[in-house]
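Next up is one chain by itself, shown in structure tokens, the form predicted alone.
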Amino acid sequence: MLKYIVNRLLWLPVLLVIISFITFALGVYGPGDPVQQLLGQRSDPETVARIRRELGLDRPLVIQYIDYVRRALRGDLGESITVARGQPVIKLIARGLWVSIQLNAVVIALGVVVGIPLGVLAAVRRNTLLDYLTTAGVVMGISFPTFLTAPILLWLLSYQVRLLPPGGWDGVFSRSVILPALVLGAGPIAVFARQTRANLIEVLDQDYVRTARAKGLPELLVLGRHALRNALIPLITIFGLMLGGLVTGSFITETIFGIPGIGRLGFRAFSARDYPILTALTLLIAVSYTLANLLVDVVYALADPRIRYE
């Protein structure tokens, strides 16, 4: 286990160079000029020219990405072009990820907390209306987008009814961050419900529970010690991408509810072309995700002994 956990470490550089050597080279060669964004459309050729040869935009990709990689190994992402100009991207982040790491492991709890049960629900009363009640909300939570719950909620709980604030963020222990959360939770609750639903099914007809209900095992018993803890292993997987999630924020749901976290800071990056904030971003996501897919497999390695890693 030892050895597999090295060697996926030691790739994680060879990962991160190729995908911050696409980025780079889609912010350089991408449509869109950094530079013209922060200028305005009619700003005067010389001035661009004479920016762009300040901030180093003319020289060659590989001359740009090589000194991006120089200064990125001594803490350095660069500073921002058109979102906040001349501020070190490093702090930008800083200031926004606490934020989305906050939201996030809400969301993700939500998902655990409510979906599971739901799930566990929906498989032991199966083909009851309380199934079909949660598979057509599995169905809703799934189907509809975010940029279409947030606004209807936000009218709703904010503005009609008057029951949550509107937007901001004052902590993961306010009443701001009730409303956000339930739009990102739907989702995760969806998924967890489904897939614990289908996976205890399934396990329900194994032949060791069978065995288990011959035995005269109360059905809590059942369900608890030899159902459910099979039942549960393939979620590792789906939790893992989520806790990979953490760092991402969301794009659309902190805009609208002005949440000053990650998503928000790479929708402004993105709309003002400010690709020193989106190598960086695209960098932070690549490790949150490599990482949490090394735990998925080591979880995996502690919740069956089956399984081994050479």
The other form holds:
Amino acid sequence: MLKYIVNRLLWLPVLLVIISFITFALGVYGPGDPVQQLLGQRSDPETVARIRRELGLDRPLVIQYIDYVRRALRGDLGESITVARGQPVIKLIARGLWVSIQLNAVVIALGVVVGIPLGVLAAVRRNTLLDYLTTAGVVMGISFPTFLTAPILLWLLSYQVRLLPPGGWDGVFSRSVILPALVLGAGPIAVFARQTRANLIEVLDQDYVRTARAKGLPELLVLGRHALRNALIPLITIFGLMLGGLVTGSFITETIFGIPGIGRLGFRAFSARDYPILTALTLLIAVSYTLANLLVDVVYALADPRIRYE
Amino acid sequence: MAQAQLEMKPGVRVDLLPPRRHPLTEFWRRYRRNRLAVVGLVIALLFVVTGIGSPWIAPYSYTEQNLDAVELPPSWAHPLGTDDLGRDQFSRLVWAARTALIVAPSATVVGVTLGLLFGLMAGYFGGWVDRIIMRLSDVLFAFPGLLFALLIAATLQPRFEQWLLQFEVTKPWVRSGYVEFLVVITALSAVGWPGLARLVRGQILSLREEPFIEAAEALGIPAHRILFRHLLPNALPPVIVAISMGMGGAILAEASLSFLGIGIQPPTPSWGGMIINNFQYWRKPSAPWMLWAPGLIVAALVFAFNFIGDGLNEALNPRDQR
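Now that you have shown the form predicted alone, what about the form predicted in complex with the partner chain?
Okay, now the whole complex, with that chain kicking things off.
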């Protein structure tokens, strides 16, 4: 087990080097020179060249990249070029990260608190109206894109019935959280509900559940003590990957609601071709994705003794 | 008749085989049982017909502007009203079906082909081939999907244009907007293949242990024949399901890219682009349909392809004999 974890962790730096190099190359060869963006289309070519030289953007790709890695190892991920000129990327990301983590925590909590009970109900009352309604809701939660649900909810709850603020961010315990959390939460709720239902139905067919019933346990105990625990194990995967997704902001939702998180930062950085920010964001997401995956595998093995890694 | 004869022997249990049907008839019989899958199929067919027949279905051209008829509410002349340039919303929705019909299947086909090929090789050859392919898919998985597609699309666009300008035949393509299609399709396929490669690899790994593969190897059948004649057909069912779900995903991804302003550029209509263009309307409670119509269409298609996938899964799963 330990060897397995170490092996996986050793792969992480390699992964980071590859990913940062790809992003970096896309940045250097990509369209839309950030300096041009900064100075506008009719800028003096000499000024553009001078600023490029100052920023070191005129050097060969490999030299630029090595320099980047050397500084990154010291914790310096460069400075923003266009989004917030001269500000250290780390600071910008840290600020957005905190917002996105809070928002996503609410979203995951919604998924667990609403999705799992829904799935249990649907599984226990299989083939009833309740089950069908849940399934229909799950399908809608999965197939409705956020760029549809966000405007619809905004229109309905913020402009027609002036119930909720149309956007912005006043911290996680304010009413401005509700709309984006609903929009982003639909997916996780649907995924948790569907997975819980499917797993529970499978587990309820197992011999040990029949045994538990046969020895006269009340149905609630059969469900809570025997069935549910086993049905929830596969949810570790989804939960873990969502934890990894904590640091991934949502491009679309955060932009629509004007939430100053990682997603909006990423979209602004992309629009303005602010590659230092984009590279750092990509690295952050890759690290968290890889670690979350590893965590999932480890926790899975701990929770289910049938799983072993050589 | 045959039944009557069999029943005449008491004490002998005879398992009557189900009537033999053509495989396609049997497939349809099993598929049809899932009613939502049939609904999905109808929606998907409607989409294909609209996409192919858009010049005949759409009452107006997608570029036809009428500045005297700007932002009109729905009427008989304009069933879904007009947009900020006086273009008929309904016609643009119909034309956008053609855009989606070009992008989504192409991206899915390229992604699936890559995924199948890499998955087969990784699963069958194992060793360092497997390791390289799987690490590559790790890298792509660790990339944030939408961001990666955005970066690829943005990087490819000018390069494709330059490349196409070199040839006389392809020169006019650059002006006509075909490049955008090419760019979006490439970006979506690049992001799409790793998931499928893993799925196929898993299938192959379990199939490899089956006696019939061992038999084929013992007979000295060459590797490529084993791969494509023996392994591939058996690994197909889950792949077909994944393709169906992938179509929905590709439609959604194309819309997302257009929504973020990369990819299919105006005036070529795309549902995602129409949503962002009509975004201003959500502040105007009088015209919510401008936004809902393209959004609901995308949702309906994602929904449809998901259910087609479910239906296919039930119809193709040999363990599920009903």
